[in-house]
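Next up: just one chain, as structure tokens, the form predicted alone.
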Amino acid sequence: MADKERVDVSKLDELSRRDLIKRAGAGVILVYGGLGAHGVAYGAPKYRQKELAGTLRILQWSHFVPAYDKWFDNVYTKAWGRANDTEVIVDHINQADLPARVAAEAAAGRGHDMVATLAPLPQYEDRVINHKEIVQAVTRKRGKMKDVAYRSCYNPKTKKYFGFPDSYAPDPVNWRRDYWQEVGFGGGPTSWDVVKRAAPKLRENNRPIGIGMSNEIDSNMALMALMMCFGSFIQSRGHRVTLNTKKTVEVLKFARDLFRSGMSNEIFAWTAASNNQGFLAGRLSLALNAISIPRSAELSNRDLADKTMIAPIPKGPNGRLGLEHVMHTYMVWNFAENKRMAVKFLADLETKYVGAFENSKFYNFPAFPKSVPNIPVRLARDSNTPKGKYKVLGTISEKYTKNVGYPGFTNAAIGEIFDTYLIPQMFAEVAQGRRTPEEAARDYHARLGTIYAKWRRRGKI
């Protein structure tokens, strides 16, 4: 093999895919820079050679850029896998499906070697591997991960990281400037106050605020950060059920009130793609979405993607506070086939996210922020216009985004709460006049109780 080209993988990044795919084709051999013993990179868990071959398999969903998926899949795994001796293969599924797929192989105790969810599942926290090794392999090299991913994937009662979060989507608020600007508001969403005076103005020309009550992923992050401006919070940092107070009241008078005057039925019977639908046919003002919306106005809809504003969390009663769009989390299982390999798949990719960020178009922010050199030049020479407005995304990184389930950890109680979408049915029956706020705080207070104490019993929490 003297007389072939040889790529290092480590500067994976900087290759185009077409560029690799050409060098490939020609017979490049891939390669780590800084092989040590048995090809295994320096710094990285070592493995006997004979566990370096094998298949490893990959459960993950469809991601909402599409470019990712393109790079992850016939990039960034074929030449890692080449580089490792190892087949992946990446099975991906609708996120709406995900959770009974995991659901199904945890079950049956067999099907792929880990999956990545778009929140992490501590309710599976013994049926997967401590990744601890992974974290530390990591830290080793790129120094400590971000707290809402610490906080996210750690169970500090049973000391072991359930999961590993390879990067987050900050979540921005994203807003039709001309449309606002019609109505008066030019200055946008600044809180949630100015939202409420709007949104009467939105509705009557047809477009209305778009914030979901539904049982999907976004009505539970936009509502559980809306709760948190104000001042509303499911736990205690102890971990002990918060709800039922006169923040949670007053937050779901607000959002009824919201409902009322400015948003539509639709919102009951969203699914996670609906808020995107609405804002890119026109019809929303005002969607609580990651960057999938923007960045699918800019291949489909130039003049639309130029009035497509992204701006922090509004502004409430208790300040900004929000969460992160998605927590991208792996979960290795404890009876995957391949768990070595799996591990060291996950460092790797890790340790060098440059690859992701970019081709992610800045959807997935790395979980250690080290792993991505210089995020704020990155964000601020983006060509699409009004030049720079992405840049909002690392100060939302840096100051807005919580995990699931702050000011504590993200636990198993959390974990069952959010895939059950108790919150947005709170939210809901408020908005549908079902019940009232005071019912609604009191009576999901206990619901949650019981689930908090469930796991309590369980040794989780």
Second form
Amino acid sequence: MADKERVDVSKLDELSRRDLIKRAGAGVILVYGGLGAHGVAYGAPKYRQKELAGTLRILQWSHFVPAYDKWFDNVYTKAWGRANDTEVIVDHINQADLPARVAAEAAAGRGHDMVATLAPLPQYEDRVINHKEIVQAVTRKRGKMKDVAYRSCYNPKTKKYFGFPDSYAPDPVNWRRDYWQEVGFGGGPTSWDVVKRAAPKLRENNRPIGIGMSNEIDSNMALMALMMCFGSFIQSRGHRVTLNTKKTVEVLKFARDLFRSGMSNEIFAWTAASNNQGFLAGRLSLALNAISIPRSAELSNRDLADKTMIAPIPKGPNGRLGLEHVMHTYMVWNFAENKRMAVKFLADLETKYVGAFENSKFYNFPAFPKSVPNIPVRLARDSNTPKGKYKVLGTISEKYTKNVGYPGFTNAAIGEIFDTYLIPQMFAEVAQGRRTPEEAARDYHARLGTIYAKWRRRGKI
Amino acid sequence: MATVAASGRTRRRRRNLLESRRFLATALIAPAVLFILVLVGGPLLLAMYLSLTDAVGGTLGGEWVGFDNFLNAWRDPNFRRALRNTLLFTIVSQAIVLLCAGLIAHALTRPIRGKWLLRFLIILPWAAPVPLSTIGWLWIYDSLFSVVNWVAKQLHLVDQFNPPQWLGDPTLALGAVISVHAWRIIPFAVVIFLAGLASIPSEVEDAAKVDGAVGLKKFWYVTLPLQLPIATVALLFGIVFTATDMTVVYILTQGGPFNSTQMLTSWAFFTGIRGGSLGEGAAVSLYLLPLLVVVAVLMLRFARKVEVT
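Which structure goes with the form predicted together with the partner chain, now that we have seen the form predicted alone?
Every chain and every other molecule in the complex is listed next, the one we just looked at coming first.
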């Protein structure tokens, strides 16, 4: 049968040129016409084995752990897409480029259905849906959302969830066990007082403390956490600026003295990657960062990884109060073309978060703790040495992780202060002796007050 | 017959229209004018409107606040520093550009071996995309891995523990930003200077020689006056390129240390886009407008002058 249908090449010479063109034309119409009709009936085929009706477009960062993106793009979203008859398209960009891209999409009213940022962006509240529906859907199945996530994405003034946080990264202290042992502080940085006493000795050995005071995200996080350990807060529970206090003066003096006795001036020039680089190069004895430092060391330098310890933020006069390092927040635009599936996607992702937690190598802690069963057991199971190193992340996430703007909610004013680097600026000016701690506390209180007044006028605080 | 005559008339009218200087000039310049109106005029008007509102990130409008954004910006010390830096970066970098470009261009007019290779190498910084080349500079000035510091440390010229922080000390960081601005604009100025030098008639050179003008004297009395109009063009372009650029500061320092290297462009970005106060960001950027208007008027006047001569 097949042989009969096959064109006999020897007979081609007998065909006229016109006949040949006619037959070829008819063949083309048959083949493409057939395919076209099929396409009209079912939509363009997206997958080899199955056609999907809808499309969901997501923009998010290139995860620090590449394995997470592989799992998210190639496993999770594909499986979810097949189950929900939706093609999920995920675009990744560098985290530093996200704010500008998000602003462009918001202004244009076009782009992805949802975007994920590393910190909540309350300023876009009017451009996103109320994510309450997602929160409720997950709460019904997994119980309450963690307080740190709730305070990061909810505006009590407008009663709106301006984002949906799927996860956050606890922010431990990374320290070199061998360096600290050399100077007689084998217990590590248990309190800020210990850090201050160990710092001159570590510096003497060319192993400075690394707490950034630069225009970058890690400096913001580390310094705001340091402030809270000393009882200094940017705002009150009722969202009033509370910077000009004795506690702020105290923490500024502490940071200045710590810089002079135990750090090098490179901290003023840091980028977001610098503390990782400094630690991995063997220079720093301590850095405040998420688990990106030990995870990188595990890939490139086993010996260094074994000597790298993680611990909760050191205890200060006001106890231990740290920040999340990343509050991974999805925002579904109110102009999204596929809002319905965006909402379902996020609810489904959060409800079964085990894959995300494991593939991010414990970087992504679920915003709804019950979405990942047995977190302490999973942390203890990590095979890297020293064994059980990551168990402490459970304690940090449970006890010492607060939102940016604690004890209040994260809001647009906090966002602007964060993004214009006013807190690192204040610390750096004092550390370099350009202002006294008292002047700095007074002056920055006034500057922050202007920003709060502006956002209050806009009805967002 | 009548139809044929009518179509002939239409053709003639069309041909006459194309011969008309007024029509042709308008037709030819229209696409450029349209382009400028849509891509420059439109956004400029939008920025003016936004600067008078309390617009927030992601919106293109807000409540009318008059000149509040301009006043708020002026009261902010970071803004005033950004304004000062914009002027400082522009003036100092352009002084360096003029000096270096003049020297290089003169050197390149002399018969030296490998002149074409030298010209190619000098042009390279201009050909490379600004973000890429600035990332290169970021590594040169890096806080930990700076190649400059590495060399200086090997030669025991700097403190081994605390070497100079090119991007961490306000004065050094200002110098670093200026040096990168100058580095990227020098090639452009060199090309313009070379064109200017090539346009000096050889008779003038010969006459100067006969009159005994050589070396510095010849440069001062002959070459410099003849080159001045073209140097001014290079200067004006350089001012625009530097004052309106935010890439260098954004990549090199993010405005740090402690916002001491912010320019108006970068501060507008951090306030308006990153911080979400779009109206205030627009106001910050519009402070540049008077400077740019002056430069644009000067450019047009010089262009006309060159055209007349």
